[in-house]
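One chain comes next, on its own, written out as structure tokens in the form predicted alone.
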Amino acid sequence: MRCDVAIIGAGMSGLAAGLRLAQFGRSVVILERHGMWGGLNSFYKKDGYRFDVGLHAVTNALSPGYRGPRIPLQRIYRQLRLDPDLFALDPQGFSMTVFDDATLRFSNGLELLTQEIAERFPGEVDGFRLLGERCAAYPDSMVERPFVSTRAILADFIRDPLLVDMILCPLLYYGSAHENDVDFDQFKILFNSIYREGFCRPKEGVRRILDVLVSRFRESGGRLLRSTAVEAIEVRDRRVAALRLEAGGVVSADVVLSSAGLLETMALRTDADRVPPGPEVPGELSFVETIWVLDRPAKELGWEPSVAFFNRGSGFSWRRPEVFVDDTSGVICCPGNYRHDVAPEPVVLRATHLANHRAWFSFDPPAYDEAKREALKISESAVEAITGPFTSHALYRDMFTPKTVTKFTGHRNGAVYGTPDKRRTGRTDLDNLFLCGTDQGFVGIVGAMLSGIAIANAYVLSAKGGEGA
């Protein structure tokens, strides 16, 4: 098979490169190992109930009526040529962050933020907004830079490190690879994404948003092929020959694009042995999830918040626990907390945790069976102790692990947000492979679609006549 452009993955960024590049007439074939699209923020239907994977919340809210710089999710509807209303992205009421010795309520947009922060914290709210200045434009995310601490410039900004904590806490749970810290250009990314601009949800969920992506695709003249994986990468003369598939036969391709991840491309490739090792280690960063199904909704238990994000006892620490399940912080989301006005079914809590991807990796069968069922018991207790008793109302209960998430995208070590080392630029030693999605750098779902939308941008359509970004 023939193409002008290979696509490997079709999660975000996949189904956005290919949906960008196929919109101006390029012939785009995108390879999925699994038979369902969607990677790291997909869909199942398990028992009768259909569950989200991945999506806490749609990051970077659109105000109706927002008038102002273009702003990440403008960016989308125009690259891709969609109508707003077409992803049926709902506010969330608000969310907040808990730990022992305070708690601190925000909403989309930073009023509410700064307020809570001069109730709580008096002496701290200049240098809030100080932050907020600094953070207000977007860095430009394909740029090459050296790692910048991010703790380090926020000693200039806040002198609490309780507040500190608690600032950058919901920030690295939803997209530091880096153990306890994340890079200054990161940090501002992710500041304005959740903070300033703030959450909100597809009505049916990412469903939504994954069915409009493939639809559009397909539309524009675009091949979607499930159940394809790519067993090899045969490399000739510093460039992709070809995509040996692991069913038999081959694409080739003008360029090839890869939301793998920047390891796991890497591997693929046939001269992989003959390749240097790079910086570029597998992330430590993994997680535990569980789900429950409720028999009503959350408000009628007394839980009002669209995502909380909590840490129990002294400091918040982001990095990979000793014990094979942390509940000493973790992120409660339930999606019919978000201003819908039609509930969404079924009526679902979930809540995540960091966990030791070695020690899930290292369980025989029926150890990992019996771990599941001792994590699910440590993050009830642990949820409640923030909710309230909600446990008795549970229809249902499913969980994922490390495992579970090397198991459909492939990352080593479950790491969901890849390795800490990026390549922002999206280049590799080949002439003729770029990488997108996680890898890339720019992470959650609104990332992840301006990710494909950049690298398609960057070294396709500006190479060949087409619209720049």
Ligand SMILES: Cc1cc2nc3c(=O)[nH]c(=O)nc-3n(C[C@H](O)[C@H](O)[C@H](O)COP(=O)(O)OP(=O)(O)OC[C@H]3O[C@@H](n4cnc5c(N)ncnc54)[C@H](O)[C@@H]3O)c2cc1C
Second form
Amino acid sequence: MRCDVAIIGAGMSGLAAGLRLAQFGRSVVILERHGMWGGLNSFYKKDGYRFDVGLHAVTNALSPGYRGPRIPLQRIYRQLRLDPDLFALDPQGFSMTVFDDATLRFSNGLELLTQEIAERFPGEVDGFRLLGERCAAYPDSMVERPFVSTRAILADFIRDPLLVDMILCPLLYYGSAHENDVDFDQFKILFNSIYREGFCRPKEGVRRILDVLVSRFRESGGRLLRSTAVEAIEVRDRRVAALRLEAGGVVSADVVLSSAGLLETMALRTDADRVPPGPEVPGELSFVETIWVLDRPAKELGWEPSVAFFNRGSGFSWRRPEVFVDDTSGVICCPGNYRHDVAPEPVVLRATHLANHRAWFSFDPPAYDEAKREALKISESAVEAITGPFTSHALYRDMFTPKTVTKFTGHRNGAVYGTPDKRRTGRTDLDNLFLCGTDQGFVGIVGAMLSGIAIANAYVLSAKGGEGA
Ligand SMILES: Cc1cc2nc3c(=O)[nH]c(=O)nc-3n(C[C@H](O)[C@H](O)[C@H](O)COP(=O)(O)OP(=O)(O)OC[C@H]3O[C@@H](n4cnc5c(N)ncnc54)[C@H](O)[C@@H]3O)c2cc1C
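Could you switch over to the form predicted together with this ligand, since the one displayed so far is the form predicted alone?
Every component of the complex follows; first up is the chain already shown.
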């Protein structure tokens, strides 16, 4: 099979890149290992219930009547020629960060968070306002630069270590591949995405966004091949000559975009043993996620936040835990607590905790099942300590682990945000192979879509005289 552009992976970045290119008349093939598209943000059916794999929140909410510099969601709508109503996004009510000694609520826009900081940390609110100003502009996403420690920079704005950790906790959970810190440019992106613009959610969950991307891609002439794993990237004369498929057959393309991850993509190369190893290492940060189906809306049990980030004990630790599941911190998400006019079905509560991928990958099948049961109990008691009792209303439980993340993404170590060493330009040492998605540096649903668009613009459309970003 021949095409202009072949894309490895039908996650958010691969789909957005594919749609952008197909709309410009390129012949595009997306090759997806799984039977379903969406990557880490897919959906599945189990025992009669329909679940999203990972959806807590779509970041970068666009407030009605927003006037100002173009923000990420507007860029996506414009670049993919989508009517904003198609994703059917509703805003959050409010979210919060709960530590032993303080709670801070936040919602879309910085007002509520600023007010809460003024009440709980009065001496810090001016510093927080200045931090907001310092973060106001988005950095250029495609420029390589050395890591700059956010913790070092925050010390110039915020003195109280509790507030530093409380500001960081949601942002690290939703987008840092670095242990215990985050690059300052990435921090600015996350600050704007989560605090300034805020959270929203598609009425029908992530399948709504995926349906739009996939149907538009096909209508634009793109081909999406499911259950089609790329087994090898054949390299000749510093170029990808062809992609060899696991099921047999080859695809050749002028340009190849890969959303499979930096190290994972390099390992597929037929010359992998001759490529000198780079400094990049696999990420260490992975999650377990617990899902409860409840017999009634969480609000009826007295739980109102859309998303809650919690931490117990002193200091917030964002690193691979020693134990298989770390119940000292987590994220609790309640899809029914968004401002939807019709409550999502089933009623679900989800919780995410850091997990030790080494432990999970070392378990044999019986030990793995036992560990899941144990992790579920640990998660339940940690979450109930924050939300109050709810498990007597649980009709069904499901859980996924670092092994599941690897299954859905191919990422080593189940590393949700990939390697800490991002390739912001998307370039590799091969002339026609580029990275998009997680390891290009933009994470999350919105970040991954923007990454796909930016890489398509930079290396296919601009290169051939099409419309740039
Ligand atoms: C528990 C959890 C909750 C999350 N919640 C949110 C949230 O609420 N909001 C948010 O914005 N983000 C969330 N995320 C993060 C978000 O899901 C990811 O950042 C984003 O989906 C990454 O998209 P991507 O296209 O870069 O990569 P991926 O989704 O990893 O897609 C890569 C695709 O490539 C395919 N692939 C890999 N190798 C091959 C191969 N050899 N051949 C063919 N195909 C291949 C994979 O099967 C996969 O489909 C969450 C993640 C997790 C784990």
